[in-house]
Amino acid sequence: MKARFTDKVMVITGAAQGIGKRVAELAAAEGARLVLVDIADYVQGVAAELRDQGADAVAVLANLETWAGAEAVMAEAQKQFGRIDILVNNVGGTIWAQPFEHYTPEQIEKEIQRSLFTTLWSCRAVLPYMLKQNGGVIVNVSSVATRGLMRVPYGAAKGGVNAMTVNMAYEYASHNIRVNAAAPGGTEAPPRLTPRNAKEQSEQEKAWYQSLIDQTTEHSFMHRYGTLDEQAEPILFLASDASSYMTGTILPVAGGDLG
C-alpha cells in the first residue's frame, strides 16, 4: 500500500496520549513529518519513540487554551518544516460529569476553554500558513456528546467545534482548504498519565459518571466503547487525499450513535 502521508507535515495537538498519540503513531508509519503538541511534557517521549522508529517528529509544549500558545505552535511548525499540510485538533475532553445545576461558573469556563478554544485558536493560527501555500487539511476532533447526559458545557463546546468546522469549510473551500470533524463516542484508552480532574470523586459523582457511561453504551448500536485504532483511522481518513471530495462534514465514530 502507498503511504498516504509521505512528506506531509502534520500538526497533531493533544498528542501525548490517547487518540492523539495513536494518530501520531499511525501517521508516522505512513510517512508523515510530525509536530506533536501537548501541554504535558510526556509528548517529548512520544516524539522520541517515533524518531527511534525512523520518523521525522518534533515535540512542542504549549497551552492551546491561549492565542499565544496556538500562534507559537504554528510558527514553530513552519520553522521546523517550512509548511503545514495537515492540522489535527485533538485537544479536549470532559473534565467533570454532573447535572448542569452543579457546575460552577469556573467549571463551565474551564470546559469551554479546554474543548472549544483550543480548537478555535489553533484553526485561526494555522490559516495564514495554509492560505499562503494555497491548501491544507484541518481535522477537528468533536464528540457525539453534543447529545448526552451530565456534560452540558462540554456538549456546548463540541457543538461549537461542529459549527466552526462547517463555517470554515464553506469559507475556505475556494482556497483549497478542507475542514472536517470526526465525532468520537466512548473510547477505551489506557489510564490518563495526568487526570483531567485530580480530585477524588464522591459517591454521588461516581454515580453521575456511571450514568454517562451507561448512556454512552446504550446509545451505541454496538453497545460498547471503541478502540483507539477505531478512532484514529477515521481521523486519518479525513486527513488524507482519500477524502478529497469531503469538507464541512461531521463524521460520527460511535458505533451507530450519531450524537
Ligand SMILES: NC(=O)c1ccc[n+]([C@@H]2O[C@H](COP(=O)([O-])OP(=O)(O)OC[C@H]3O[C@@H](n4cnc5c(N)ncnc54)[C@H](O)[C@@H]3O)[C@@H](O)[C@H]2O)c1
Given for the second form:
Amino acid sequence: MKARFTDKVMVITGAAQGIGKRVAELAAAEGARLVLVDIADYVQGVAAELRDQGADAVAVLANLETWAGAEAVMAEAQKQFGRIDILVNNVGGTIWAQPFEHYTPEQIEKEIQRSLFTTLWSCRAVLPYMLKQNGGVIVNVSSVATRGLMRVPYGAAKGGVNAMTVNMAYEYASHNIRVNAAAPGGTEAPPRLTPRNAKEQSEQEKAWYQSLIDQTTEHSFMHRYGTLDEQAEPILFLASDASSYMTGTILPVAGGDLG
Ligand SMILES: NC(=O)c1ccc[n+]([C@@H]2O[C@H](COP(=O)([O-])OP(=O)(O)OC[C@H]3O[C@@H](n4cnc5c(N)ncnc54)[C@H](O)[C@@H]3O)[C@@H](O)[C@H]2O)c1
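After the form predicted on its own, can we look at the form predicted together with the ligand?
Following is the full complex, with the preceding chain placed first.
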C-alpha cells in the first residue's frame, strides 16, 4: 500500500484512546511523524508503542480546553519537527446524555469547552505555523449528533465545529490550507480508560443514554455502530493529498445518517 504520510508531521489531539489513537496507529504505519496530544498521561504509552514499531512519535500532555494548552502544543510540535503539515482535532465527546431541561449551566459550559473550544483553540494556535509554511491540512472531528437526541449542548458545540470548518476553509484557501471535518456516528470502541463521565449512572440516566443509542442506530441506514477503523480511515483520507480538491466539507461517516 502507498504510504500517504511519509515525513508529514501530524498533530493528533485526544490520541490516548478511541478514534484518535486509531488514527495515530494507521498514520504511523503510513510514515507520519506524530505529535500525540492528550490530557491523559497514558498517551505517552501510545507514543512509546509506536516508536517501538519504528515510527517517529512524541507525546505531549496538555489541556486543550485552554488557549495556553493549545499554544504550547503547537510550539512543541514545531520545536520537535520544524513544521506542522496536518492537524487532526479529535478531542471531544458528549459527557452527559439527558433532556436539555436537565442540563445545569455548569454542564452546558463544560460540554462547549470539551467539544468546541478544544478545536477552536487548536485551530487558532496552528494557523501561524501553517501560514508561515504556506500550507497545511486541518481535519476536525465533528459528529452527526448535530441532529440527535439527549445532547443539545454537545450538538451545539459540534455545529460550531462545522461552522468554523467552513469559515476557515473559505478564509485560508488562498494560503493553501485545507480545512475539512469528518462527522462520525455511533462508534464501537474498547472500554474507555478515561470515561466521558466517571459518575455511576442512575436508572433514569441509563434510560436516557439508551434512547441516544436507539436514535443513533435507527438513524443509520445500516442500523449499526461503526468501527474505529471505519472512522479513522475517512479522517486519514481528508488528511491526505487524496482529498486535495476538498475543503470546507463536512463528511458524515454514519452509515447513511447525514446528521
Ligand atoms: N465515539 C463515538 O461514538 C463518537 C461519535 C461521534 C463523534 N465522535 C467524536 O469523535 C471524537 C473522538 O471520540 P472518542 O469516542 O474516540 O473519544 P474518547 O472520549 O474515547 O477520547 C477522547 C480523548 O480526548 C482526551 N481529552 C479529553 N479532554 C481533553 C482536553 N481538555 N485536552 C486534551 N485531551 C483531552 C481524553 O483523555 C481521551 O483520550 C470526539 O470529538 C467525539 O465527539 C465520537
